[in-house]
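Form predicted on its own, single chain, as structure tokens, below.
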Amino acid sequence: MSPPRPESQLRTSGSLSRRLTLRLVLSAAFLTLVLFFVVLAFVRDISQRTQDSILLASATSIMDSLRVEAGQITLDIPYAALSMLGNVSNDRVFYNVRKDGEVLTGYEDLPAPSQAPSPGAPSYATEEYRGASLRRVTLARRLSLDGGPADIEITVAQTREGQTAELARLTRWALMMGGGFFLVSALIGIWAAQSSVQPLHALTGVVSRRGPKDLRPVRHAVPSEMAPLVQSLNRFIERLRVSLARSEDFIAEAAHRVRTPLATVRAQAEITLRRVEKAENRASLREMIRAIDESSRAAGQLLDHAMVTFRTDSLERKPVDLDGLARDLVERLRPVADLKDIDLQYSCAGVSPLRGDAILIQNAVRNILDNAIKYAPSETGVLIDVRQGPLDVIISVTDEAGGFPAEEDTAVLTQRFVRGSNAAGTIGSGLGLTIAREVAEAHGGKLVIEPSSTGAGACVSLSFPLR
């Protein structure tokens, strides 16, 4: 089985939360700009309307003071007509009164409107006058003078420095208001983005906290937009559950279906060997029996390796008595050792139970012990020692099979289908140590191969953490 793909190699299209946050912040910035320009335009319009209203009131007050007496036009400019402009700001005020285009009073160089206004309809304009920007209003009125009509125009103007300063102040206020609006909107956008992806984080937590054997459907409440994702996940979990169950059943059935016929064929071959007298036939039968033994062992260890791989993905964590487990294996394999006159010795100083998968641990120890018996010469001993360290429990199997050459890399022996240089002529598949290593690593432990203390053989140790 290939190792799981690391998360760093997963293809991603960026952060959903960051993308949503960016869009909301950009939207807030756009709305802030729109608000700023709308407020600025409104403030400018109100300021202009205010100045125009005061100018019109001043011009109207002057117009109302016009009198015709004894065929002459008299004008007494009210004090309030011009003082109301001075009360609003410190801008300069200009005026003039014209009759039929001739200035009667006021500033003679004050610009007149390019087109005469209609009576009752004020005319507004912004012009340059004496180096300053000027806002003026002109009112027109027709009087009867000496039996004939006379057109009177009154113009009142005011510089715009005060209005400009006020607009600058209001612009700064609009900027501050826009900045505050953007800040509040951005914070709300970030909060909304985080809240929007929170259900996804919650679903991730619900799935990631599950144990390796928990294949129940996801029942966590999610938003309707995520319902198709959860439904697809549940369908995948159901397919995975069915697939794992079928794999487990297949491994168990295959082990039975493969090992039993091979054992039967081997038994029949041994019976036939006893009946055959020709040397060449007996040699052929012995080769056939050897081939059957190799096939049986290879098939058995391949199925054991498949079982170990499957159970490692869904590792059980139950208390395991390593002392009792190892003692039981020694008693089961003692008859096999007796056939080769190998003395199995067992020692245990008492160990604490460890948490793990008893079937996997038993399989690992059996493979190491089986290797020791298989490679050890007759009339030698194999020592099985179980002891407890500060943080782990260690089981060591020491044989007298001669060990390994100094130049041989013992770490390579734990790889699949790799056998040592001393394995020539001995039936094996090269999977025993691989199985033991994978079981140890699945439990957070390790497998160590080293020469025995006497130098007469090898010592293979399995360590399992107590935590």
Contents of the next structure:
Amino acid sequence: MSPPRPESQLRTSGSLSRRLTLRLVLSAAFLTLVLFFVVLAFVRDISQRTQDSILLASATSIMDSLRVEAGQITLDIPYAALSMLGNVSNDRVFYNVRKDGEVLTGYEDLPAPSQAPSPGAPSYATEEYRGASLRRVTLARRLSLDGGPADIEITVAQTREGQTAELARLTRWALMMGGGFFLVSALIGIWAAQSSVQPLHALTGVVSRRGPKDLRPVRHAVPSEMAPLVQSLNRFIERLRVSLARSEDFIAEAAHRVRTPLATVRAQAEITLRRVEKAENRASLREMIRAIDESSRAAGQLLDHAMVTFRTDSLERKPVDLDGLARDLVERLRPVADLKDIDLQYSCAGVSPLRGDAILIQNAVRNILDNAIKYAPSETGVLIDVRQGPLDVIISVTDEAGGFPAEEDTAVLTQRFVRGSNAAGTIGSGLGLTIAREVAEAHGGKLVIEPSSTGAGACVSLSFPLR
Amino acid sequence: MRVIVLSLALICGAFAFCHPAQSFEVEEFRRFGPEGAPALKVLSTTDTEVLAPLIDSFLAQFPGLAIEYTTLGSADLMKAITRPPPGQSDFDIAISSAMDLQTKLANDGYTRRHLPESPAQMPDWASWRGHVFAFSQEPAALILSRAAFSGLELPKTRQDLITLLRRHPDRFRGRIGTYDIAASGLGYLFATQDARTSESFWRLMEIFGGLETRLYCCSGQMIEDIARGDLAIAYNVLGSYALARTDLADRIVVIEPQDYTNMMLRTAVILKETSLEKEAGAFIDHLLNAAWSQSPQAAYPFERYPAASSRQSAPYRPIQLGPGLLVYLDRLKRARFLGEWRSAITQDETRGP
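Any chance you could show the form predicted in complex with the partner chain after that form predicted on its own?
First the chain shown before, then all remaining chains and molecules of the complex.
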């Protein structure tokens, strides 16, 4: 009946919340990365377009100033054609004008497009010139000159330092934005993971806080995904409860059915004993009576146990006067003790009433007293003491029966059908201490077995919290 | 063998003495600072005497440094840097009043970036790309002869001047001078900026042309002629030079036209090949500090004009540094502009090439 410890016995396959957190954070990182590169490409494209459009405007305004006067090509480059480039950035500016491949004006060595652009379709390129990266646009136009066609190409170019600086600035900005985005989404991910496993934790708490005898179905509200699990758990609990109740019922029924015929058998055996003369027959009859006594006591305790189990399942708490209850019991058992010349001493310093089930508590105390009287040798004393602790009421029964052997684990004695190693000669079922412990625990108290202060015997104490 | 060694020595000596090996014309060479000290080699179009006080105050801060100051024309300066003759040692700094050529140097990659020590003092328009730094504002002024204008109201604007010339053509015929912009880079710069700023420029040139205007290569000569009384009006003369001639102050009047006055910016660049980058930067900072700091320095040779735009500075138009200046260096543009100008100023109906 020891509770299973899931930490050591259950195999775990990772943590749900860690797995969830990891996936959410990973997807946040992935999305951030995608976002960063998309923004970067976007920004790069925009800034390229901006520069291109200004270059085109510049080249167009130069093209517009092109005239043919008296068979000569003249060009009056507007001031704005180059100054507009200077207004946008502090970049260096280059240009030239070619006629049929020959440079009319401007920078002679400025790279020309490898293939002539068609009129109306400007060609853009990025290239190296004088140790700097250039963006250039080339516009073409066909003029009629001296009755023949002349192909004019105008190239305007600008270094890309301003654009590069602007890109670096925007990249930093995108990086910062990405970092912030990642941070926020990672935090949201962690929070989401935590809050989605929270119902599991809550259910675990509800289930693990239950008492050992609590076999009511779980009524805690759970998310719909967990409902099947809880339903299965409830069905399992129900089956367990039914099967436990059935077996308890069965035991009680069996004990009850056995006890009545046993009484009859014992009476018949006693009558027969009186009639039988032969010594060996009397001895075997006495042995028979002893065995019947043992069986009937066991059956009684089984019934007691069943009763205790039943009553603790639906514990009714009413004020109980432990002093009066114990005093009654002592007086009732005194004749039995007197038969063995055992001196029952009762002491009580006055206690507050505790709240509990009087019948259960009486049963528990009676079992302990029974045990003490049964195992105590003749002409010894059994001390019953009722006193009040700071938080609880304690009744302790001390005998002089030699106590339990040192090597014996006293905790085991309170388990069902376990008897002390020195109890072999005495009638008993091993259920007495179990009953007492179950009653104490049902009231939130405990049963303690320890050597008596004199060392001559054992001291069994039941404590019930006052609350 | 001995003969070879001797002749080698002679050749080396010859190279050492005829400093620097020139394909450009040096006007003046002067060394400031201690002998044997490493020297900042400065190429400049500004007269040595003008900048000498500033150079001295700079060298006072750097005792271990010398400055070799070479003056030459702005076209020669350009040539010395863009097409250096073989064997010429590298220059560190170029100072020029030709803003367009300085801009072209920076644009074409002959210069080096510099971060000024205290950029806050400097107006934004006083530098381009951290390569070209302006350290003076000098107005394109109208210089008048006091004697020639006796009994006449002095013109304040170009419109006044046009009106005056229309009213008294004979009084001023043959007594007007301006730059020959085909010969003078500064004259060309002022003329192109005029043309860009106002349509009245061309009208003025037409009138000048009708009055047999005399063309000059340089500001100095025009000022001299005004002072002597040969000229009554000189247009687009560098005001700083006229104001510097305090000895002529009672004979000439310097007018900064109220409609607009183009401000030429004298600029300095650090050349790419410099081996004394830190010292060159410090010299630029020294010039900028002298020009733009709140506390005027005695060594600063130029008139200080307001840097921030204000009511008082409204007519002053500092010529904008930047790629726009490259437009007027364009061969076809220049040819066209010169053609227009020549046809206006010489009243030559058969328009030149």
